[in-house]
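We begin with a single chain expressed as C-alpha cells, specifically the form predicted on its own.
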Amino acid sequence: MNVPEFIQGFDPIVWAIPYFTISVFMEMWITKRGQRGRFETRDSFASLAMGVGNNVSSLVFTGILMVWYFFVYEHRLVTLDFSWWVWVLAFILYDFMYYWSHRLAHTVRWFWADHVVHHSSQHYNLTTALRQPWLSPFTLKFMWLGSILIITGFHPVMLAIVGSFNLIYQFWIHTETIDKCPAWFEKLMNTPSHHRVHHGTNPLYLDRNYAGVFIVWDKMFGTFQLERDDEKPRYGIIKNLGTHNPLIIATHEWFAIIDDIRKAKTLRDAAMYLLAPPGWSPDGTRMTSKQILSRWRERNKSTINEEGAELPGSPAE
C-alpha cells in the first residue's frame, strides 16, 4: 500500500522539539519562583545526555527496525488503509500494547535493565522525560511490540507516527508543577499525578500506573494506584546510583546482570536472573517489588481498596 503524500517524511518528534524546549524552560522558571517542582543541575544535564544518546541510538538502529517491520507487513493477515478511524484505532491499540510492554519492563529483569535508565533520576521534572536508554534494540522488545499490530494490517509508517505521538504525550506528565487535572481527565487519561506514582519508590507505589496515555488500562488490569496526599513520592530506584555519569546510567544494570549470572550456581538461577522480576535472588537476600509491598502492608496493617486508597477505619485515618 502506498503511503499518503501528506505523511511522507513526517516526524512528529522533530516538530515537537520547540514544545519540549519551551516547556523545560517554563518549568524551570516556575520552580525558581518557589512554586512546585525541583531541578538539580547535574541531574538535568545527565538526563539531557541520556536523551542525546537515545537519539543517536535511534538513528543507528531505525533502519534495521523498519526493515523488520516491513518484512512483517509483507506477511500481514489483512490490509488496513489510512482512513481516520484506522488512525484512531491504531493510537488506542498502540497504547494498549505499550501498557503491556511497559509492564514487562518492570517485571522481567532483561527488559528492566534497559528501562531502569528512565527511573534512575531522584528528581522528577520535564528533563526526566528525556532520560532514555541507549541499548533498547538489544532487548528485542521491538520484535513483538510493533509486529503484533503490523501483522494485523496496520502500516509500519502509521505505527511509527502514532508511537511518536504516544511518546510526545508522555513528556508533559513528568512534572511536579501540575498537581491534579480535572476529575474527569484524571479518570480517563494518564496525568502528572498518576505518573508521579509510577516513578515513586515508596512501597505502595512500586510497579503501578504503567499507562502511556490512557490510565484505564491500569484500572482494567489491577495496577492502578492513586497518588496519596500522605504519601509523597520518593523518586529514583530501590538502590540509587549515586552518580551522574551517563555511561554508568546506561549500562549499570547490564553489568549487574552479568555479575549475577557469573556467580549463579545453576543454569536455572542464571536464567532467573534474566527472566525473574528485578530484585529476585535464589537465596531471598534481595526483594522484588511485590515482596517489598507485602512487607510494607504487613508492617502498616493497611487495607487498600482496588484504587489504592485507604479504607475507612484504617491506621492512616
Second form
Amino acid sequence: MNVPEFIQGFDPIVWAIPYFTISVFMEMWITKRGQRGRFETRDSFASLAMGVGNNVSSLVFTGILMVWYFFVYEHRLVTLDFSWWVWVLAFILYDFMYYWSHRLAHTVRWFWADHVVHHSSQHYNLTTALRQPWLSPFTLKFMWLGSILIITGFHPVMLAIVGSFNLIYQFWIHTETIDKCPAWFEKLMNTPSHHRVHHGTNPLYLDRNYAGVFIVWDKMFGTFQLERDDEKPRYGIIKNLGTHNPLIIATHEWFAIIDDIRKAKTLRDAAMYLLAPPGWSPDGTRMTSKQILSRWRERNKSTINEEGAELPGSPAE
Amino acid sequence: MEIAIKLLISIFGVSAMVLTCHFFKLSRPSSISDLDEAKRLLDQDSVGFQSGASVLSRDRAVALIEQVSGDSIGLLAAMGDGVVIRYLTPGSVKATRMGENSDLTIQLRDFTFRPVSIKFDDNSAARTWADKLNRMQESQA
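With the form predicted on its own done, generate the form predicted in complex with the partner chain in the same format.
Every component of the complex follows; first up is the chain already shown.
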C-alpha cells in the first residue's frame, strides 16, 4: 500500500507546537488575572523538561518502533486503504485501544512505572499535559498498542497520524481554566472536567475516566465518574514527589520496583510487585486504589448513620 | 541539523514559558497554617489517620504528627505551593541531625524526598522528637 503524497513527512505534533505554546501563555495570563488556574515555576519547569525529554526519547526510539510496525504490517490480515472512512475508523479504534492501554497503565505497576510521570505534578495546567515519560518503549506496550490495528490492516503511517491527533486533542483538557463544556459535549467527549477527575487523588476519583478523546468508553466499561462540586480534585499521586528533579521524576517508580523485587521473599511476590496494581504489597501495609476507596466509603457510611447525610460517592450519573 | 533546530526551538520555548511564569509571579509559596490544618491534611491523605502528639515548625514549613498508636509519624513538608506527606515507620528515617537554634534536620531513606529542617521552640522539644524519629531508623524486619 503506497502512502499518499499529502501525508508523507506530515507530523501533526510539529504543526501543533504554536498551539501548545500560545495556549500555555494564555492560561498563564488568565491565572495572572486571578480568574482560575494554578502554576508553580519549578513545577512548570519540571513538566516542560519532561516534555523535551520525551521528544528526545521519541527521536531515539521512533526508528526502532517503525521497523517493528512495518514488520507487523507485512503480516496484516487484510489491506485497508487511505479512504476517508478508514481514517475515521482508525481514529475511533485507536481511541478505543488507547482507553485499554491507559487503563492498564493505571492497574499494572509495570506500565504505571512509566505513566506515573504524567501524574506526578500536584498542579493541573497545560504544562502538566506536556509532562511525559522518557522510557515508554521499555514497557513494550508498542508491541500491542497500535500493533493490533496494524495487523488488522491499518497502515502504520495512518496510525502514527491519528495517534498524534489523539495526543493533540488531549492537550487542551489539562486545565482548570475551563469549567464545563456544553452538556452534549460533556456527554460524548473527554473534557477538562472529566480529565480533572482522572488526575485527582481523592479516593472517589482514583482510577476513573481513562478516556483519551471519547468519554463514552468509560461509560461503557464502568469507569466513569462525574466531577462533583463538593469534591474538588487534589492532583498528583498517592505518594507525591518531594522533588522537581526531572531525572528522579522519570525513573523513581522503576527504582521503587527494583527495590521491592530485591526485597521480595518469594518469586510470586516479585512477580506481583511487577504486575499487580500500584500499592500492592504482600503484607498489606500499602494500599491499592481499590482499598483506599473501600476504606473511604466505609468511613463515609458511618457519617451517614450519625448525621443522616447523603452518601458521598454514590454512583455517577 | 533539523533535529538540532527542533531541540533549540524547544529549549527556547520552555525558557520563555518558565520565565513568563516567574515574572507573572504565579508561584505562591505554601506554608502549613496550623496543626489543625496539618491534621486535616493527614486525615484526608490517609483516610482515618488518628493524630496524636504533634508539632509545627516555627517557619510553618514542616509538621510532625504521631499516630495515636505510635506506629508511624506523619511528616508534612511545604513544597512549592503545596504540601508533600510521608508516613515514617521503622526503617524509613536515614538520619537526624540537631542544629543550632533548636533545629532538627530529617533525612529519609527516600530519594524522592529531600532532607527537611524543622525549627522547634526549644531544645527539649527538639530532643524529644529526635528520639521519636531515631526510633524510626531501624527496620523491624
